[in-house]
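First, one chain by itself in structure tokens, the form predicted alone.
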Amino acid sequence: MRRYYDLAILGGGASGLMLAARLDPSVSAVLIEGNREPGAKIAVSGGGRCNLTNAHIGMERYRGDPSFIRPVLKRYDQQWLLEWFRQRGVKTRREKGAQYFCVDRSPAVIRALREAASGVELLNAFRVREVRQEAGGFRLVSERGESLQARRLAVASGGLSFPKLGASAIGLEIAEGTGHRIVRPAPALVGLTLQPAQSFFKSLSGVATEVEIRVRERRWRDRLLFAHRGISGPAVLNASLWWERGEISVDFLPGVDLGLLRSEKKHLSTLLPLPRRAAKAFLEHLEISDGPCRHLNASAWERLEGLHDYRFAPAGTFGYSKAEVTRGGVSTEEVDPRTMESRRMPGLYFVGEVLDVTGELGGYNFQWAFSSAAVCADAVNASMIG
């Protein structure tokens, strides 16, 4: 290990090794990981087929200031990122409708990274415990006393989602240390837990069905799953990234007329398009008598209509253990998103997840961590050999 570099990349996950990928080879930098190999949430993105990107990149997609995220994204979109891949033998194929995923799992993609890297030295297992800004540069220190120095410092390990997998708040804490304003952390594309009225969805853990969940002006059509903590799913990971406190509404009936089954012989749970448990069990919440739809009453009838606009408020989510990404992070108000560099602190980058930018599900966020680091990387560039 050498002992001072043009750049240090502190973070070994999508962002830090687009970031070491795309460094002009003059560059002395090293790429500095606390767990034993880079790469550790790519590994396990999409059940580890890692969603790269999506057809349709557009700013709803995103929580986050659009004037910071948006020359960002296009600039490097998700055309650039597709090619950049295919150069490097990783296939992909369109599903979903929109979302990219890589036909050879996720290792193809974690293979390309760090082949492109290679020249970029690779620090494993170097936990940083402390960062000082010194006369030249950054200090880097480790917990077991080993230290290095590099002009400049890329803030590139991610959020606090995954603590399994080595995750830290590292990088917040240096921000704060130099004065950077911090947008409070929370999980996000995490389940949500219940109050005691909505208790009996427990006992439908297991069970997925479509819905239209929203949160204020904004809604998602998805599956949700019912699990023994609360609910999950798609539909329901997307809401938690705008949901913070109140109510959410869900149309656990979306699209379907009611009035259409009200003279029908048949009983009311067979005709319901609800998995049988899950019909069963919202009749007895609503205390409706599951029996003929023709003998059904007025009251019943409206009561049941009440699926549509389904409103509770969750008690919480599944915290960070479970949840996918982090929202909040590092104020982008103090990032040039031209370079990605710190306003405050001349040689310090920001990229990635610690950013307070946040997508939802569907490869929105492996779109940002590679984007911003390509921004990044060419202004790393341009400062040292330009």
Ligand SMILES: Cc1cc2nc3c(=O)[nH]c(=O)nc-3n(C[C@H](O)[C@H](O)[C@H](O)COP(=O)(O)OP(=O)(O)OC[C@H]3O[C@@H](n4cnc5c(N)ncnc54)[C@H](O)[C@@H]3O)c2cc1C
Given for the second form:
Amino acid sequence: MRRYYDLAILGGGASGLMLAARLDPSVSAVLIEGNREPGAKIAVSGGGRCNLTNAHIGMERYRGDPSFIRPVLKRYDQQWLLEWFRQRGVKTRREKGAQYFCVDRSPAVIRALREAASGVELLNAFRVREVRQEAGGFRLVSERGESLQARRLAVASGGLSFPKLGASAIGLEIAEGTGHRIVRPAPALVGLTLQPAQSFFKSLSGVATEVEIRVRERRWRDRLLFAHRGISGPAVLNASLWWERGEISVDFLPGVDLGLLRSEKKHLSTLLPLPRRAAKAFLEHLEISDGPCRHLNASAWERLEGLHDYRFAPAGTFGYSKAEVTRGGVSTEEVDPRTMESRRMPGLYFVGEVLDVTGELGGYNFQWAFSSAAVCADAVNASMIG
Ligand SMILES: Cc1cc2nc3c(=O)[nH]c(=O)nc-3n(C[C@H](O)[C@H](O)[C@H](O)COP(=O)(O)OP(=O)(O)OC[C@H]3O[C@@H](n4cnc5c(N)ncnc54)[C@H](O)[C@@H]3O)c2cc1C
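Switching from the form predicted alone: structure of the form predicted in complex with the ligand?
Below, the chain from earlier opens the complete complex, with every other chain and molecule after it.
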């Protein structure tokens, strides 16, 4: 380990690895990772198959300031990303409509990034406890008391989610310590817990059904999974990115015209397009006794219509231990999207999830991590050479 570098990259996740991979060889850099190996989240992502990106990268999929996010994703878009990995032997396949997954699973992604970053010194198991500003730049001190110095510092330390994979608040502490505003962080892409009024959902643990969830003006049609602790599944995870305290609305019968069932002879529970356990539980909850559809009275049909707009206020979320990402983070107001450099402190950069930019499910978060890192690498290269 040297003691002085041009650039220290704090965090060996998606963004830190991509930044290291794109640095000019003339830049003396160190990639610092608290875990024994870099890329822990890439390894578990997408069920081990890493959903790298999406064919439709649109601003509506991100929570954050579009005027900050757009130029970054335009400069390094999904075609660039897919081509970058393709050239390094990583095959991807488009699935579920528009999501790109890694055919050879996540280790292939980590391998490609590590190979491309091999010109940068990798310092594993160096968990940064403190960063001090010094005359020559920044001093990073590990939990074991080792230290190193760098002229510039790129904070690529991610969010607060999944602490068991190495997450820490160091990025937010550095930002706060240098006068940056922090947008209140919260777990996102996470399941939601329930109030007592919805405790009957718990009896459905393990059941999945297609729904449409609405949070204010946004809506997602996808699966909802009843879980022991509350509700989860892709529709809920996406909704959690936008949910603030208050009500959400779930359409448990998306696209179903109940009027068409009214004259049917068959029992309601067999005709409702819901998993059988869910149909029974909802009928019980709505105090409707099952029977031939044509024998149901108007009030029962009215209550059933309520399943198109079932409103309730979740109690909270499953928390950081289960959240795929953290929303909020370092405010983008004081970061330049052309360079990812702090406007408050020259030589300090922020990339990836530590920033107040969070995407929905579908590859949007890796795209952000990789694109922001590529923009930062250009700026560091230009400033070192220039
Ligand atoms: C289970 C799961 C599945 C996911 N699947 C997908 C997916 O398929 N597609 C997608 O787009 N997104 C997915 N995500 C989100 C995606 O992984 C993140 O948004 C992305 O990894 C963020 O990249 P990053 O580089 O900003 O942060 P990270 O990848 O989190 O990297 C930050 C790194 O910094 C290190 N670090 C933190 N603090 C310190 C410290 N004090 N000292 C030293 N090192 C430190 C951490 O150990 C970590 O390696 C998933 C997340 C999870 C948890």
